[in-house]
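Only one chain is given next, in structure tokens, and it is the form predicted on its own.
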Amino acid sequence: MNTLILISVLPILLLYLGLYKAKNALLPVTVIGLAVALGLAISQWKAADTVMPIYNGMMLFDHFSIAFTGITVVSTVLILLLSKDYFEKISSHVAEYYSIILFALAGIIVMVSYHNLTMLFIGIEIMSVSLYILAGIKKQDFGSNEAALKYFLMGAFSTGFLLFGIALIYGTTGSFDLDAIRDWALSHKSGSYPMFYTGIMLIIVGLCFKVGAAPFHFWTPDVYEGAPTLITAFMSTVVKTAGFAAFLRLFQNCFVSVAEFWTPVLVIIAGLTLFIGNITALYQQSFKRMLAFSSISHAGYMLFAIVALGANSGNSVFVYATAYSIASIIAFAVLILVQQQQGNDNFESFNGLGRKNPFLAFVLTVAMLSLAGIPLTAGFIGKFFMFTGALAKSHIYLVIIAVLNAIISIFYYFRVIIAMYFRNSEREGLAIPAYFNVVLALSALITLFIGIYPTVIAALIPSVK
């Protein structure tokens, strides 16, 4: 809880620093504040059987919550380290941008720690409202304005589905509490309860909108492309991780006993998401737009943990989300540098990067290999966990579809590697700021380390019995 309080108070301090023109202190204070918040979260790590819900059952800071709080805070720190001098080029109101990102992070902490459906809704709204603003921070840019408007309209639409679903669940069970809903579902396994099942369907629709799963994904490419690249990095990593943590927490706690009802629906959604994400990514000429479509396909892989709900689903999503987030941060960091030099984000902009900037080319290669799921990278471990879980629940056909899609993804991830190493271009070497070097080196090391020693993070979340 101390983590949430600190991350909620920190933006107010940043606004005061902005008021007194202390721009140089904004980034250090933010990073130090988040490091302290991470330390406070880790200090709450206790034996799993001693953790109880707090504030009348509204929040639960268990190992699941702390693990996902950790990866979202670390990812946010890495992204913010890339922001030095980035926001200054957009506007003079830099303090507001840092504050809004931290407010979004506060909503995310609520999303991964809720024990009551009202807190889930509040967390999603705090995060979403902040993201609507961040997507449109380039006020003079038509694409940024379009992204903000489209994200707002689609976000409001999906929130309606989610809220209606929550209302129907409450109308049937008489409670917003996760334990009470689970107990009601266990004691009413037989019989017809159309309002309850309709509520589950509407919640699936609302959450699939939030995580960008097909066929509710159509806002994702345009919003990711139109928003500033740094904000896109935040949305496609931290926000997606929080969305899946909230999704998994709800279904693992409440709806396991009625899994035969909703599992076929999620199987179809996962298959559609994989095909739509990967096949459309093949035809993209823009690297940023390719990352947007590939993020849709990764949502399909992460849905495996919910489709094959089991004792280790929490660890599977955690490992996959960690691998995906770290590799994506590398990809977006290199994209920012290339965009600044070349003025666009086409694949041709990466031609010859391997000769002029071998370090950049190397870390981007590591990221692409990880996203493609090549062995000795974190991405391979993430996919291994997902496929193992699906096979344990006999979803063999789904794993075959996933393997086919993983092969398809190799084509578009390797496209940028080929451009960097095998295509020539008359280009100048990129100047890499010190902060970028730190983030890129650290992220690449984490990607390789998890790929070689996955047990370090593979058992952080206790298995559910």
The other form holds:
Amino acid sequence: MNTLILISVLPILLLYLGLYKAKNALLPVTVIGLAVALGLAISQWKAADTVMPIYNGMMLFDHFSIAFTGITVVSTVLILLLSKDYFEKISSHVAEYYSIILFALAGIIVMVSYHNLTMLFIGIEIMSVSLYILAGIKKQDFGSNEAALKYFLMGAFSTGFLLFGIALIYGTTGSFDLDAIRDWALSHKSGSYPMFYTGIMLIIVGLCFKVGAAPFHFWTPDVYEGAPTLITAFMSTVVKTAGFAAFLRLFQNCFVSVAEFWTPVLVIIAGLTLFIGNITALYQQSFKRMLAFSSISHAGYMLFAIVALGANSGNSVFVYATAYSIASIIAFAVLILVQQQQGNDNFESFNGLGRKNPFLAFVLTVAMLSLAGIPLTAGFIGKFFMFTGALAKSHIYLVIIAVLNAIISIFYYFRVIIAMYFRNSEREGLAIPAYFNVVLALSALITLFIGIYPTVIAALIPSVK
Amino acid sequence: MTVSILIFLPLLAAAALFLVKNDWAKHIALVATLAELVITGVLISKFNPNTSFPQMDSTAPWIPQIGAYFVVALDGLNIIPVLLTALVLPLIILSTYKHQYDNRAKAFYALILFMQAGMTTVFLAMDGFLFYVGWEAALIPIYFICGMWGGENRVKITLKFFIYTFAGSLFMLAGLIYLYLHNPNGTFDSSDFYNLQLSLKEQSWLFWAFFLAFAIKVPIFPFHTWQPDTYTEAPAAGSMLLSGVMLKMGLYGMVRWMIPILPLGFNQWYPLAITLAVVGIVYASIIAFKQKDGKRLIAYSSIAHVGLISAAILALNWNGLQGAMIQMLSHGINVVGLFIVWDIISRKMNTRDITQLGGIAKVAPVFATCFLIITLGAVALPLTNGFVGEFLLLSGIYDYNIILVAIAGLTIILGAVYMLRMYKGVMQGPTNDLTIQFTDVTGTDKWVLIIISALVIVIGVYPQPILHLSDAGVRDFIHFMTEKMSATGSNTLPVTK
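Moving from the form predicted on its own to the form predicted together with its partner chain:
Full assembly next; the chain just shown is listed first.
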């Protein structure tokens, strides 16, 4: 709880700092604040063994919530460190940027800690409204404006679905409380409750919009491309992780007993998401757009954990989301540097990077291998968990689809590796700012460390009863 | 002393490379691989070949939550591949001494050492998860070696190679996870896997999941289409690593991870698998006839040779398996030798076209002698290393089916014809304007060729120590399989003969 309060107060402090033109203090204050918030969250780890919902069952800060708070806060810090000179260039209102990101983060922490559907809705809205602003933060840029408008329209639309679903669930069960809904579903296994099932379907539609799963994904590429790159990084890592945490929390807590009903739907959505994301990514010429589509396909893999709902699902999503977020942050960081130097982000603009900037090329290679799920990187451990979960529930066809898609994904992830190492071009060496070096080195180390010795995070979240 | 040192030594050496100057990289790599060879020699001298129990093993928890352990051991089945890896790597590194890698030398040698660690892990692992990680860890470095230092079409061809092998291994991963989920102990331990009781239907699917991975790696017809292009476009050292050691991962995988785990699936499908292997021998031999590019010719001849080894492994009897073991070693040595020969020719002559060459024997006697010895080893002349292996392989297949052995045996003759024609085309006849400039091998080139020629003859004349190493392991393996098959009530397996 203290974490949430701190992260809600911090942006107000930042706005005051902006008001008094203390621009240089913004980043240190944010980072220190988030570090303290992270420390507060982790200090609750032991107590979370026996924690009960607080505020009349509104919030529950259990291991699940703390773990996901941890990864979202860490990813946000990494992204903020990258924004050190980046935002001064595109906007004069830097304080706004920091505080809105923190507001979004506050919403995210509500999303991973809710114990009541109203809190889920409030969390999603706090996050989404902040993101609408962030997507359009380049006020003079058409692409950014378009992204913001598209995102706002689509987001509002999907929130409608979600809200309607919540209303129907409330209408049948008479409660917003997750435990109460679970008990209702358990005691009403037989019999037909069309309103309840419609509610579940609408919630699935609403949440699939938010995590960018097909066929509700069509807003992602344009929004990801139009938004400033660091906002894209934030959306495709932190926001996606939070979306899946919220998704999983709801289904794992409430709807296990009616899994027979919604599993086939999610299986189809997962399969579609994988194919659409991967095959479209194959045809992209721009690295950023490729990352946007690959993020869709990763949503497909993460859906496996919900399709094959089991005791270990929380861990699977956590490991996968961590691997995916860290690798994506590397990719976006390198993208920003290359874009600044070359003026565009085509695959050709990476040609010859291996010779001129060996470190940069190496960390990007690690990131691409991790996204492709090659052993000794974190991405492999994530994929391993997803495959194991799906096979344990006998979703063999789904695993075969996943294998085919993992093969397809090699084509586009390796394109950038090929450009960097196997093709030559006359280019100047890139100057890498110190902050970038820190973030890149740290992220690459985390990726390799989780890949080689995942014991530390492989069973972080105790299985749900 | 445990065998895990064989995995960590190359890794440490690869890390150490980044601390030195590029000029020093090759020396450090050579010293590291020689040290690895010496340690392997010491381990083998302490190895007790009269038992099939795993020896010098070490077990450490790795990811206990999912039941993955770091379990490595040496036994009669993996001792030959381990020996091969340790033996061939210094030769490969020595053969690169006359190449220039400029400011990327460190990366080049680090990748080779990293690959050595991966391949050694594959051979030593007794845990399925570790085996898979090693399997992929060996693939990444060779991809970069081929992509960064390969020929003109390297980008497309190495990607095809990578996709092919990666596809195979993903199906194998799914198979391994399936076995793991059905293991009541919840581990990836190979001996647990051996005790699983899966239905015929499950085993049939799993058989193909594993066979696909191994057949692509070896490669067995019709999964070979990546191989000739990749071997031709790869840099010399890359071709040697791929053909000398890496393809043995597939052969070894069948013995350790496919046949004993899936006896029913194997029983159902091995006739088809053997037929594919034999078809591959004929097919590759015929194509090899037509090749003008020396490296490509070696690539096709390699498909034929490993097709024979695969067929003998799948026939599953003592002769065949014992032959496969020694032939893995001999083929590794011979094919590395042949690729070194062609590396020297193309470095000196700037061409690999056999029709443009000729008469080199007159100007380069040392080179000619070594080339001849290696060629004779490859065509399995008695008293060379190839003979022992091929004799056992053919007698193994003979025990299974006479028609198949007749076809396979015929291609040995074809093999002799195209290999000797290659030798004749390059070395004999009159010299021409190009080949008159050929200077005899000197320095490292000379020593590598002499060492390989010596190995060809020594193993050919006195193969007993090598055969002895794997003898008990192979015998017990066949015994184990016989019992397993009779317990399941199926007696169609060739092993019962």
